Amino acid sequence: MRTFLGMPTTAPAGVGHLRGDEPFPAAARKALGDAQLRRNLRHATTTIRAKSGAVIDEVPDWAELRAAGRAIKADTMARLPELLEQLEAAVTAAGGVVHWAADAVEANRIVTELVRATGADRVMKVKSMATQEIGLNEALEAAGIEPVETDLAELIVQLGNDKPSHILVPAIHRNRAEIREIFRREMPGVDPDLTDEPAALAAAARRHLRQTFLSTKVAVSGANFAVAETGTLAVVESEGNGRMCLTLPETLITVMGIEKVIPTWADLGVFLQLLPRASTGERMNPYTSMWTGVTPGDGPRQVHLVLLDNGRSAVLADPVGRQALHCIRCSACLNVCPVYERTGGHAYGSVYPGPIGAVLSPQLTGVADNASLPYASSLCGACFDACPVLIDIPSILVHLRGQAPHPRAEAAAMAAAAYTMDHPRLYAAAQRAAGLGRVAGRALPPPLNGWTASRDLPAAPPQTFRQWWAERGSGS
């Protein structure tokens, strides 16, 4: 049993791309000023919502599937160390090699050393949130190894020297015209008369990547799921580029967060029904690739699995926050969130944006280092309604807000309120004072006037409950 599993730890030394350069409010304010960004986001999220809603309505037992997904994830988190060791044994028995990485620094070192051992100076990559989280591309480039993203949206982000802004559609903040200009500027040998038609853009990317697929000996992937029972890893995608990476190279390295394990093969069937409908609005994923270790004469000759903690053990130790580890990265919460739709993913400053990022990123880094993210929500509850595994994101947000550092004035005010409510005479006096507010107006005096500058102070009722009770009691 690995010592870091299930241990309440502080944020690891190398957390990768989980902290923003500036707090969410400041970054969001800039994003709100970008009219083109807001148009792009509104169009994309509206389209995905409509498509997803239509295919979900076709499933008569959708509620039961969601409940099953939640139950499987809860069971997995309850015995995560056991399942990970079962997974390790199954992968090893099938001819794979398992590595354990406590943080981003260790994971990057392991992958870099594995690539160097092959003699390769280039790797092709399957879309992976885990490798983005640890900053693997930057680590490979620093070691003189070229990473090539093969997912179309990830390729757009990479060529544009950009950052992903959505879990499922990394380039959602770009429209077709912007993508065409990126391709014309950055893609070697591209047709200068390239149009912004989707088919033309996809064809240009296909030509660009074809030689990479045929000549690159090492691939790096993530994993959507790993079956502890059999040692099987699974990647789901819409384009087929991932399957090229998973089958053609001689060496395949998979970096996977430890929470992606599930107990049995039968459990996989639940998630393969939930994920496509909640994410892309498809009845099933166009490409679902699975592999179990090494098969002589078929696929990669070396298969490595890097199990990544990077703060997940600390999340697991929190009975409330651990729900965030149930996430299957469908992005449904992003597509319904009014905050995300207006600010986009970059404002969150993390590879995990939107509602799930607002609860996951602070826990992975330590809430104090991402204290603004739990407030990046209106608590409307749309994310909870949309989540295919019923993660109660609003409750986790409130939980994390309680852990975030607060200004001294706010802390003092809350302490004074608690003291007052604990002493009946003081509380009665405060109620009488609140009644005077009906005469004083609807604004608070300094330094509390910042709160009422943009909202009305609720008027105190003409009669307190105690006064009402006293009158009722005297009349009976």
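Residue numbers count along the first chain shown, from 1. Keep in mind it's a predicted model, so treat the numbers as computed, not measured. Between two forms, the rigid core is the largest collection of C-alphas that superpose within 1.5 Å. Compared with the form predicted together with the partner chain:
Once both forms are fitted on their core, a CA shift of 2 Å or more is seen for Glu410 between these two forms.
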Given for the second form:
Amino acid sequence: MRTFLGMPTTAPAGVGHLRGDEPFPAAARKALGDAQLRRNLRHATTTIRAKSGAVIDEVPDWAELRAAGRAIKADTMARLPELLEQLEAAVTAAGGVVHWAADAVEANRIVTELVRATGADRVMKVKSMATQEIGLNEALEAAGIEPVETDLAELIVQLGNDKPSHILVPAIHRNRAEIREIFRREMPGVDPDLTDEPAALAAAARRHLRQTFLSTKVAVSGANFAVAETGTLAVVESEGNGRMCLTLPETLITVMGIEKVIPTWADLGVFLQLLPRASTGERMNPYTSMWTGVTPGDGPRQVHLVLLDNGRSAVLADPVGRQALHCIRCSACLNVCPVYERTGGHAYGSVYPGPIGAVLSPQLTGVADNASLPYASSLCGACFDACPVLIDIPSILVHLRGQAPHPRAEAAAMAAAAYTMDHPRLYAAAQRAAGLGRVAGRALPPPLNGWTASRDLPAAPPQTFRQWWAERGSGS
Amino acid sequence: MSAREEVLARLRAALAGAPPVVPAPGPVPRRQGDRPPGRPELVELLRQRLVDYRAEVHRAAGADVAGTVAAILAAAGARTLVVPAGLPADWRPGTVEVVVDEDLPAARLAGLDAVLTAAAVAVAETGTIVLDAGADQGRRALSLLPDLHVCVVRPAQVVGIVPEALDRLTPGRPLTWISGPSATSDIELSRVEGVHGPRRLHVVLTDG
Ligand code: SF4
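Next up, can you give the form predicted together with the partner chain of this protein, since the form predicted on its own came first?
And the full complex, kicking off with our chain again.
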């Protein structure tokens, strides 16, 4: 791929985790054969849907909050360059150092050099989608630096030599018995009589990581939000591993996708109300940390912020697909998706699975590199219904299908994979969606027999991305 | 071009070539909270929400914070207590060894049984207390490493909803929002209390 300087650019291949080894239908078929996986997923997503629904019902202005979330994000994207400059100025004024990374390779190099400069050969990490996306752990390992994941689910994935399969709960595909086995096998010094009680498993993780927290000099985090007007970064978490990493080391390096910036301090109020209820089904998650540059006598003395593009500029360049950048990574769309519930996250190939992954990954890499993902959906509309910032995922899916290199082949492959799905539940999902009428005018209204090839034929978009791209390329 | 200029140029090109299909919606009305802070029903709501998330809540008459804290520590079997330098002197219980934090190393903090702090703000609707590293709360590590956190909240600090809390907080300060003891939803998506942060959270609500 040729890169034009200063033009919106997709994420490079050969680094990071945005592209799968095989197309979605093939990977999904394998996952569908794993009954244990399906049971684990169904149990987990059913639990979370009930919890989330109950705490959302308590909020009298949930609809207004969602609308406000969407409005703030749309405004942010329209002013992204100026907001990032404002953020940079505010972080710098507070004693932080801001770095810019055009892609995964640059971001990995920046972080590796920052760690090297400290002399440390180990870093502790707070769960971060951005660092998974760019393959930071592999880059650090290649440089002789050991990355230690401290989030319980990430630890389960790392110890199990596994891949994350959910945005919020990367080990959602594992049940308690499997987790106990991984701990017994891989955790040095673990009690051989460890039970599979979640509390016992959590306690084992606490013992395992305690010394790491107290002795590691460098931490790497992501950020859920960055406030342009104040330079404040926020990490939303549960276990306290985030607090440990953000507070105890001498150096803190935060890698953040550029779309995470929000304009004002007051805007945090909208997202802090939306995110926990949509995400873990809590009124508020146990811990949220906010820091603004360096505070003498409290926390890290060196604070870095790496602003990452890695394909986001290309997403921004598509006026329909752009709203995928509004995502606050709550994972509600995964938890309600009938396709995700059957296939799990690995089938999507990218670190971003589920409905949001099906629209985000192909845009970050270019649709040709993830051509089957826009078809990894029944267009039932449950994701749009659940999304706390009202991202119209089905419309983006339809839009992206119009850009797939061989849409009929992709559609046929998906229809074949869909055949193996269990129909009674899809029937219910389709019935539910029929009431929404959302895809009317775009595709056939959801039929009640699951997926069909005909439904996967999108209405011709007025202009394809590539036509548009070619036109604007010649005009500038 | 530097990476900075490169990224900014890409974003400007993206926006110039593709204006929004629909203009960004204007500001949406947001609920601002209409209950004056500290009203008894707010304090009661805070209590319920804290309990819901497995924090333990105690009421203490203003003069008796120290006695309440002493009882909590005794029941928990805690013998050492660390406090920030600016904690009101009459909150300190006389029943345990009290260590004042003067930049203690992390390992030392982790070896102490309990920590006693004040709070900056509390949010009733979500059962949240917010620490802003004020003199009566101390630096962030203090309320993180001991396994038992006792936090004193005054009625005037209790607001209804999150936006009201943000209004009262100063953005530049390091902030920690705490809703219950440390927990995880990582095993089968059910909440389990007690991972890396304090495994027990006790909140003392004073009456003035
Ligand atoms: S697309 Fe919406 S529902 Fe899905 S993870 Fe993002 S914010 Fe949550």
